[in-house]
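Below sits a lone chain in structure tokens, taken as the form predicted on its own.
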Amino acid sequence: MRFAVNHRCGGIGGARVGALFAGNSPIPVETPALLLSTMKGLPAFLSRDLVANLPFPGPHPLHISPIDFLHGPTPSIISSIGGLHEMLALQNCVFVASARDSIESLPESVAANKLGASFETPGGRRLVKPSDYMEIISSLKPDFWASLADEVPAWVSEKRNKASVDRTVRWLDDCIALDKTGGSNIFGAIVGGASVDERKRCATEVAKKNVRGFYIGGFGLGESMEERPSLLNTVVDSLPEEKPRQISGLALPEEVLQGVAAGIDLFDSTYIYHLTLGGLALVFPLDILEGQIFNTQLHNFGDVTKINLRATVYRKDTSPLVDNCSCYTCQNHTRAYINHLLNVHEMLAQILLEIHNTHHYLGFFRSIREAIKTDKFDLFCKKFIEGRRAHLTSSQPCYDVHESPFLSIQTN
């Protein structure tokens, strides 16, 4: 795995574009960038053709959680088959493994003990120690992956996050020392809930292991809007500038921004997931900049960035789901029958709903890519805002706009 950082916005720290050389593909992953979240390797509702015809410049990335794996092939018939790439027959794609998963295997503080971390699975809960971790990530041969974090939220005290910060850094050296690679394909985890001096702290002492990159962990679980970005820039700041960071728990549009804004790199959410399984479909504008502008007028009960296709409004709209849209979906079907499929409970409604919140989202991660590239990233973000902004004034005239959670992104 090789990493370069190609062009760095406003200078060193922050939003920057960089190139990941990972598995067989000569081309790289372009970052910032999406990993797309899958359920045991695959997304819920793409085929393998479809994840093959995303329009993604070179790899397609995509997250597994190993400990999806406890339940299924064992680890030996996993790598008898020759790892994840093989049994999926996905040799082109890069995948990325971390333990955390918001969709079947969540990270469970208080069952966590010395021994190893506990997780929520469908199995039941599963107390995952360093040595089991590191058989699944031998078996499954993932292009590159995390090492097992103690991941706790917010409200957690203070005596419980300290020893959140001591496990993960032991648990490291216990997978770097377990890794037959010699931890040649191992991102550092990074925890430290909403403690600066404790995120700074285990930044600082994973920054002298021996890691290809690092994965900041712990985002997601409690922290507001306006505290992150200080615990996001406390822990980059603590990073060496050549090598990835890859976050978990950043979902929405605006902490995205959050994130890249931060300099993070990498992105693995389940939004698109949970998107299309409630029947909505993103439609917010990607042309910021061009000057496209959020539609105040959708019926979506006070969102600008998606609407609601089992809302009956939808029942005879024979226009796409975003005008101009590329993806499958916009181009053959409409959201006259996307609502007809949601009210008959027929899976087609899930597959087109999730080639299209994809389609439209790897579409927001190319904007900023190129805003960044053009040194607009900034005013990409205040656009962006801006059309967010407008919408809750003009829809909510009581509301304090000063006080949105989607006003809070700092852009260096």
Second form
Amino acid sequence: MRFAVNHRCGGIGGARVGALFAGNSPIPVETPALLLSTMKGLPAFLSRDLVANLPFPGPHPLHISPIDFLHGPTPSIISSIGGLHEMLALQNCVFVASARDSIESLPESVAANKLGASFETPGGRRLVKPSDYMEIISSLKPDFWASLADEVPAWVSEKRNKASVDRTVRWLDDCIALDKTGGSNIFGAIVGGASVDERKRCATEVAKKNVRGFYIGGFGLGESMEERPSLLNTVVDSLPEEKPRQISGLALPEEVLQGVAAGIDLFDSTYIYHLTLGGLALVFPLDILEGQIFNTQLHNFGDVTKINLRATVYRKDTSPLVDNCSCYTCQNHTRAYINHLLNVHEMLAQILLEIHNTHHYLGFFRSIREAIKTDKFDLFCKKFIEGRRAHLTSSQPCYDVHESPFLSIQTN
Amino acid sequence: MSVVSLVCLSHMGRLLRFAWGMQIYLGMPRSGSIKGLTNNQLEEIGCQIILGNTYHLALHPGAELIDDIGGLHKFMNWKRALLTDSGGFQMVSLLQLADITEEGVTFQSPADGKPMLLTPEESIRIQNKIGADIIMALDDVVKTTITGPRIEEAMYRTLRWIDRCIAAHKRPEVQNLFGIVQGGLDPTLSYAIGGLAGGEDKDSFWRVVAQCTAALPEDKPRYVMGVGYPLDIVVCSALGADMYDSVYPTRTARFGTALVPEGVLKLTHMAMASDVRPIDSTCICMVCKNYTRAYIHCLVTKNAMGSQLLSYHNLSYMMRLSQDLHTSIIVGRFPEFVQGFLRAQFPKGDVPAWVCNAMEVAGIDISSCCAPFQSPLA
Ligand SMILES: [Zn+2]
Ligand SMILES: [Zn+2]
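Output the form predicted in complex with its partner chain next; the form predicted on its own has already been displayed.
So here's everything in the complex, that chain up top.
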């Protein structure tokens, strides 16, 4: 794995574009990049032929959680197949592994102890020790991977938060020691909850280690939108400029913009999964710097970024999800058809929505990169947030609380 | 045998372009899509024609809406052929309180419980609005377990209804009407053999098909409705049927079962967890080219992707079976095909008696496949 920062945005903040070379592809992953969230290596509804048809040249970085593989196949079977790339027949994709995936593998700090981290999985709660974790990692052979972290929510005690930092730093040493390549593709995990001091302590410690990049954990776990920038900046200020930074738990458009502003390079796409399950399609404008504006006429209870295809207003709507969108779904199907598929509970609805939403969100990331390259990222953020806010103030405040990044998100 | 389909399908509008006389296997959407496959994927695996259920489509999204949008082809953006059934079968099988009179089928509306009447004219009116390439006449369905005068009544009523359907059909130049055979025959139509999906025993099943195909004209396609087990398709083809449909390949995929030349492969089985072979090493589908049984084992029953991949393989298998059947007929090697198929499915020679009986009537010698198992002499 090789990473280079190509441009830092002028103005405030640490937004940057970079190129990440990994795996078999001679073409780099351009950052800030969206890692496509998967379940056992495939996006929830996209088989490999559909992944291959996603837009934009270059390797598609996919995120996997080693925790997903606790329920099989076993590490020895994965090894005999030849690792993740072979098992999924996605030899040219870049696989990135970290334990938390915000879909099926959620940190459960209550049950973690000094021996290992704990995760809530569909198969029940699992305690994962560094040795378990590394056994799976060494069979999967992802292109790069994060060390095991003890991620805690913002409301834990100071003592518990300190313990999570101590453990996470110790487990990083364990992971490097257990890795056959000596940690040549490891991203050091950084935690510290909602404490600026602990964030700084953890980042400083991890930055001293021989790691290829950084995984920033413990976000999206109850900290407020307002306190997040100072926490992010504290972490990033303690990290060397030349190494890539991955984050987990910042997924909504505004959260991504916050992360990019702080200098984060890699994000997860759990947002797309949740939208798709909800029957929602992203429709916000991607060329806001060129004057494209938010459509405030959407019949969607005060949200101008997405539409709910279950709504009866789309029954006879023969337009595509987004005019001029080049994705398979928009090129071939109408809102009316997707509305119908949702009504009769056909899985094709989720497949078509996931194709469009993935396409659209990849487009959002491309717009972000363009804005940084032309030193207009501040303006991009301002226009995006104003586009939404202008609408929020002009309509009934009945938008979905769980979808609003302006409120703190409680994950119980 | 079914070389006949090669000739007759060329008379049929849209089918001319796409189906060019293959043994047609209809995919089975519940109401306008196949479980978990995109149109591109369906074309990729060779699907020529798919079936929409009139009853379900009339409920969601409604025939008027489909008509407003420009027909089912346009609504689901499917460029190949489409077929709709009459809607009658679902009413009788899904709704307990259906009552059949000379006028039509009376049933309780699932929307508000009020009595509704489906007449032959209404069935055709709805199917004209949906706009499939092939439409079905409404038939008087009787349970196959019923015997006596009711059977005869159904036969004559179905014939009278076919006349009403023909009279009501507004778009004969673009939509082909299939008559349904319920014991009776009419020389003017293509045919669908109905009433066979209801759990009758296999021996009476093949005899009905044999009777119908023997009496039907050679130059019209014969569609055996709701039949979709691979073995049934091979037997019916030997007896002269041309078209089939079934939910079996996608339904069984949802329970983790793959169709293979040897029969079925249960991917949920623990032995699959460490099996690094493809589902079927002779299959060239996207799934078999790329994934191991071990990987699919960990997806099935847990992730949507499991049934998505298995549906893809199972439909590919059915398409390949129907293509192989067709090719073997064209090149004059159909008996060899049947023998090979049966040997793979019944390696011990335990071919069911009903298959042996049917093949005898079809004039195909399968003695080499169903000879009693020879135990090696000590
Ligand atoms: Zn689109
Ligand atoms: Zn296959």
